[in-house]
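Starting off, we have a lone chain in the form predicted on its own, written out as structure tokens.
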Amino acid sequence: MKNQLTRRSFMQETTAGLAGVALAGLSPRTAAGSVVKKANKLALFGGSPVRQESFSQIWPVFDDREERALLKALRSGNWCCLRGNAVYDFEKTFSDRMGVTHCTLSNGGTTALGASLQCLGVGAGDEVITTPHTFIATINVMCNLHALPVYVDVDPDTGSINADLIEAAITEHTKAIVPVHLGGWPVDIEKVMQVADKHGIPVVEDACQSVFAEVNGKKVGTFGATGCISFQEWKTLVCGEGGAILGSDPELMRRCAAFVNNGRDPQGQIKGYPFAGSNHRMTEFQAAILTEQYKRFLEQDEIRQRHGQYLESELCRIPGLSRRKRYTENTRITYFNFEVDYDRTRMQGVPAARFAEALRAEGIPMQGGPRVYSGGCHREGMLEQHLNSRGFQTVFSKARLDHYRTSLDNLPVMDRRVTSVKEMIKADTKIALLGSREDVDHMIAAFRKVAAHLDQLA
């Protein structure tokens, strides 16, 4: 990066007072020139920590606005969306902001994924290409349709599905591709779409954790046939439980809306229950909270962007720290999770895990280590239960299931047989970046302090 310092210039700048003396809760700017005891000793070894107080852990954020919205829904007596308007009003608001023509709310991100696959015709005997590095819900919906989740290995530099490997995984049974934008970091979605379009395979984007992430000005969740969002309480836009299906194909979205509402035609053109369906409706209570949380989210997103960009820019001036890989330069991440690459060779050989340990002692909750991806959905017991079930064994031949089991061992990056030389420092910054600029300055000061005293960690 253009603002990357050399080790020598970094040490000269740091020893001027912005890192080693940013102690006792002072920001780098206010700390300059202060005289602070133990300035040259890391907190890990008895020095004074940069930050004394903990970061706020209160989430979700709410006040009487959400309470009033809930009471309004309660007192209306219209608790189901079939008689209310909060669900349908928010669908219009959200689709407009996301840049699609249709949005269907559901009672969860999982049911949004399941409805999308069902309405695209995925069923028994089919295959769906996806990543092993995701929450199990992504896989639940495939297996519940008696379809095989076909795993493509991950990019060692990001943990996202390796788009270069997708084409080789396509077979005559492939009915959909489900890339997952984890933690606010977009996958290589443009390349995924190129492969999908070439083979005429629909894409269902799992964008559950990545509301407002963008690639080249287009929001993730709006590239594929559908995109699925989660409003579960540990996302950035929340209502406890809830989800959304996004799309612009009117007939497909008509069927998705019907599916979450027992198969009723949302256009009212066909009476009765003409379409496949279940009951995955969002309640008016969820939508009432979601409406207020959305207003709050718009403000929070701006704060995260401002603080996240500032934090990343300043940290990447430290020799040995650099931006995590993006697939296009014009990528907007959400700072749901924060990551920087860590080069041990420029950090006097100090492992990222040790650096992060020192940061935690300074009051900054960061984790560090090699870019490896533990576990994986391909190793979960639920998968073998499905493969051994009567349904799967009726649909799939023994030879095909045996071949599938063998394929699960062909994920060298996910299974740590091939690892990136990179290490990383990371944190869940969904809450931490919503504080003051001084909070972010404390993070920067702690990083600078630890980097300036690597000799104490070696």
Ligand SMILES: Cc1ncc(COP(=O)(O)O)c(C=O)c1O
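Residue numbers count along the first chain shown, from 1. These numbers were taken from a predicted model, which means no experiment stands behind them. Each form is matched to the other, and the largest set of C-alpha atoms that superpose within 1.5 Å is called the rigid core. First, how it differs from the form predicted together with the named molecule.
- After superposition on the rigid core, the Cα of V350 moves by 2 Å or more between these two forms.
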The other form holds:
Amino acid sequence: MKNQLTRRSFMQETTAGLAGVALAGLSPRTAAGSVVKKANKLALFGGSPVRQESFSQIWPVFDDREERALLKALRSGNWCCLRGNAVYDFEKTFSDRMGVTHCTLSNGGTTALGASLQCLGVGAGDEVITTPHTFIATINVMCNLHALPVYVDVDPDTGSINADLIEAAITEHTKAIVPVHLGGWPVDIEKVMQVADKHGIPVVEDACQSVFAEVNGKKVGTFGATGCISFQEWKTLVCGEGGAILGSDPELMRRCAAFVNNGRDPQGQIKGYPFAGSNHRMTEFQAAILTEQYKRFLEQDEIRQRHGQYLESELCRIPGLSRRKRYTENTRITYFNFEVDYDRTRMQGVPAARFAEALRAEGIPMQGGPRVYSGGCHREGMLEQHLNSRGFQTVFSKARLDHYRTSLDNLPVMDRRVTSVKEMIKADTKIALLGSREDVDHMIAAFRKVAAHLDQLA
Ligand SMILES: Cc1ncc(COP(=O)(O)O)c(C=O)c1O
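Having seen the form predicted on its own, can you show the form predicted together with the named molecule?
And the full complex, kicking off with our chain again.
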């Protein structure tokens, strides 16, 4: 029992922490009384919840600053970046802060990824090594180029691409590697880069969900040949729809800037349309909002860091909860979500999903389950549609496609056919960390309460 959080210690900790919890609007006496009641019964079974009021769901956050910026762009009459300055100004601001020489804004993270691959020469018949644990956009851009997404299994501790398995997946057809820093968590990028450099294969980092995460003090998205960011509305830095390509190779970045602008030379040295391209330009309206949101993001990011670190350190004092494994050099995560590892063997066998259900009943928006949540992109129907398309059937032999289909069954960790996959609990909204310190204290109190009453869940 030494490591178990007992009811007594829960009461002591909770009561001692009451000043901090400062249950909004309640007198200490009432608050203490209500905690005693709560201590007796989980809200899931009719006890009074730790938290009565719901967490803010307001996102994106904006005010008259965004409105003024938008109006200014509107009234300028320069709505396209070819005539305005907002897009180019933000490219400069963002590249300086990210630590690269070039940034090209685009109308989305998807188009940023697609442009990167195409400008690196990825095309029909090629293979691109990636992870099945990502948003489908990562995979769509490969398939749309008639290239095969070759999946490498994930690390059971983190759900990130298992860098140790990449080398074995390299073939003569491999033209790029796309690791994905998912949910604000950097992958083992230094190891990925070592393998990639050894074989002379370019890396395109999908950092769409991880603005400002760092490895060894260097921002993710700045390790590979390019790094791609999304400013879509549900990310941490937003303008509705938008993306960025980051990089420091002048020739490659020249092609990328040209690509999003129908092939025009960004340096204006070559007339006409000398490069391959499409129109993926960001508008001045998006850039105007992005510029304002960026100032807001710098503050929000600090709040998330402060609250995330506090929450993590307090929760890790509860036996059975621990900090998610970080790769050694992973010096800063982005609190896109909040996540904590969950060991059910130290939680009386209660599954993480059940623990999270009890937290939700206490008024705390959390989800629980295996670290690898989704079914994985290798199981999505779009893949078979591509494999059966005229383009794929023309470019790839039947034997190669058959072999590819078989390889999709060789992802035991992603498919949860191994027992070492960790469980986790995560906040189901990043907005949860943007509230007050009291909000975080409520979360801590609810975790402690549920952990102290596992017998009711078992
Ligand atoms: C991991 C990942 N990659 C790529 C994208 C695509 O970005 P966008 O929606 O801006 O096109 C997203 C967006 O959700 C994402 O989460």
